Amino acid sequence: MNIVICGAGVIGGALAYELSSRGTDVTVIERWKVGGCASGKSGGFLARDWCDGTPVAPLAQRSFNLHEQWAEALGNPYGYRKVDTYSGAKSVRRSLGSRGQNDLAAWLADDVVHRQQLGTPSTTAQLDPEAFTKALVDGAVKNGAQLKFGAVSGLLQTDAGTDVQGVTLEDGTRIEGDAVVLALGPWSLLAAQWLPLPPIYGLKGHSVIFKPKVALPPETIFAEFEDTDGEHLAPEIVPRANGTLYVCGLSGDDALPVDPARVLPEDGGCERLRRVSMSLVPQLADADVIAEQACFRPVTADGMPIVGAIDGYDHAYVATGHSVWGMLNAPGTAEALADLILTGETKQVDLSPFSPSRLAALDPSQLELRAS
């Protein structure tokens, strides 16, 4: 049995690793590069219980546990570690009142107030997302999976059109398979030309990676920041095990381009994020800037992922729409979808809340991607 996975982001990489670990033949098709989009530019923050009270909770809890197991199995080349997580607030326009517990996350600026603990090492963790995604794909290749580069342009189907038997690439290459999984992040929108899929939207965000002179402790910060113009930002500050520090929290307005290599920061976006970061973390004033970047996270109309078989078609599956929780939920998604593909049912996590059919299919004429 050969499973064709379209997309080498964290979801596609995790599924390739899980399936290949079970002895299944896997072919991964990637248009640009492994972890080149949101999977390589996210914060890498993991939380066991932040989805509690929603249908995503069982998936998050299972995934959080699997992360520790996978780090051990893969040798942890991506800095997985458990962390304390705190909140904090700062305004450059007015006083926010109590200074709070300034002994929490002592490396924050003194005027960051309302510091409270949001998570402990039993409930929150972090990793380097690009290194994690590459480790998954490398692990799959070591297990015998094939990685091929090219842009998927369509599906191989029977004359009746309901049995999917592989994919075609833009250069005319045909790759046959016993099942096809679409894990294209926000670019899964393109697959609505071939299969009845609900809309997938791209939520753009900017991020900056610093290299402080002194590595910061294993603590993650979710901040509230009021800027001089009164705008409220929500920076996420993630010191990593390799000594770098990641900051995100500034959205963007650009349309999703067809070519993922054309996703770029918008004018002034990373500059503003740098300034906000230095106001919150004084040590960044003399830190090197390693990267200034942007990405699009895949989101759905109801905020939940779409994972499962595509109604009306045999051997066609989709896994996308994880929004900000893609890095967290990749292991549980991969485990459950591998169960579904290989046995017809899931064992650890019920995927029915994430069925593609719960949302109306997109009319292909409504596709809105920029041609660049």
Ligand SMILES: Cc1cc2nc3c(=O)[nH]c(=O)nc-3n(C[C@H](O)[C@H](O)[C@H](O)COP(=O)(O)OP(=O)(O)OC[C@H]3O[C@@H](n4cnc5c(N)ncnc54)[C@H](O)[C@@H]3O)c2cc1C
The other form holds:
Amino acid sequence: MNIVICGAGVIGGALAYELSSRGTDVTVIERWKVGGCASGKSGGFLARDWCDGTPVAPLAQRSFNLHEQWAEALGNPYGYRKVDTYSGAKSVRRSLGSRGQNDLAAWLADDVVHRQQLGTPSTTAQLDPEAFTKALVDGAVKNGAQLKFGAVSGLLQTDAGTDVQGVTLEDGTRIEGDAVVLALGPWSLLAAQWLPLPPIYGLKGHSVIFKPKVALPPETIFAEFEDTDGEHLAPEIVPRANGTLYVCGLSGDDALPVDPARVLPEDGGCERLRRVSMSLVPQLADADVIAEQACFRPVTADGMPIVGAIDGYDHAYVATGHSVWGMLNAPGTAEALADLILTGETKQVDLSPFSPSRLAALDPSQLELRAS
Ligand SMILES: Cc1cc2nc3c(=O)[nH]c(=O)nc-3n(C[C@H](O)[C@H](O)[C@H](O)COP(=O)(O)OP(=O)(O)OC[C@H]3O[C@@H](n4cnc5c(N)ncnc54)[C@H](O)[C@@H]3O)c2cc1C
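Output the structure of the form predicted together with the ligand; the preceding block shows the form predicted alone.
Starting with the chain above, the whole complex follows.
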């Protein structure tokens, strides 16, 4: 059995690793770079119980546990570690009260108040997302998977059209397979031309990576920041095991370009994020800035992933829409989808809440506008 996986983000990479670890032949097709999109530019923050109370909770809990096992199996070249997680708030316009006696996250600026513990090392962790995604694809390749570069532009289907037997690439190449999985992140939208898929929206976010002169502790901060113009931002501050510090929390307005290589920061976006970061973390004043970047996370109409077989078609699957929890939920998604593809049922996590058919399919005539 050969499974064709479209997209080498964290979801495609995790599925390739899982399937190939079980001895299944896999071909991964990537248009641009492994982990070049949201999967390489996200916070890489993981939480066991932050999805509790939603249908995603079992997937998140299972995935959180799998992360620990996968880090061991893969040799952890991606800085997976357990962390404390705190909140904090700052306004540059008004006093938010005094910091009080607590000394949580002592490396934040003195005027960051409302510090509370949101997670402990048994409930929160982090990793370098680009290194993680690359480790998954490298692991899959070591297991025998093939990685091919090219833009998926259509499906190979039987005359009746309902049995999917591979994909075609923009250059005309045909890649045959026994099943096809669309793991194209927000670009899964393009596949609504070929299959009945609900709309997938791409929400843009900016991020900056610093290299501070001093090492910061294994702690993650979810801050609230009121800027000079009164706008409220929610920066996520992640000091990483490799000594860098990642900050995100500023959205963007651009539409999703069809070519992932054309996703760029918007004017002033990263500058503002840099200024906000330095106001929250004084050690960043003399830090080097090693990346200023933007990416789109894939979101569905009800905010939940779509993972499973596509109704009315044979051998066609989709796995996307993980929104702000794609890094967290990749292992559980891969495990459950591999079960479904290989055995027809899932063992650990029930995928039925994520069925693609729970949402109305997109009218393909709207597609050009959305993807341009
Ligand atoms: C700023 C930000 C911070 C985040 N922080 C966190 C976090 O802390 N924790 C967490 O769990 N999640 C976080 N996320 C969410 C997470 O990054 C995403 O949910 C996840 O990366 C989505 O992975 P994916 O594989 O579905 O999509 P992508 O990473 O977008 O991968 C899709 C791949 O498909 C490729 N592709 C596109 N078109 C084609 C084509 N035609 N043919 C072949 N390949 C193609 C792309 O090049 C890309 O490599 C964050 C997201 C953002 C934007």
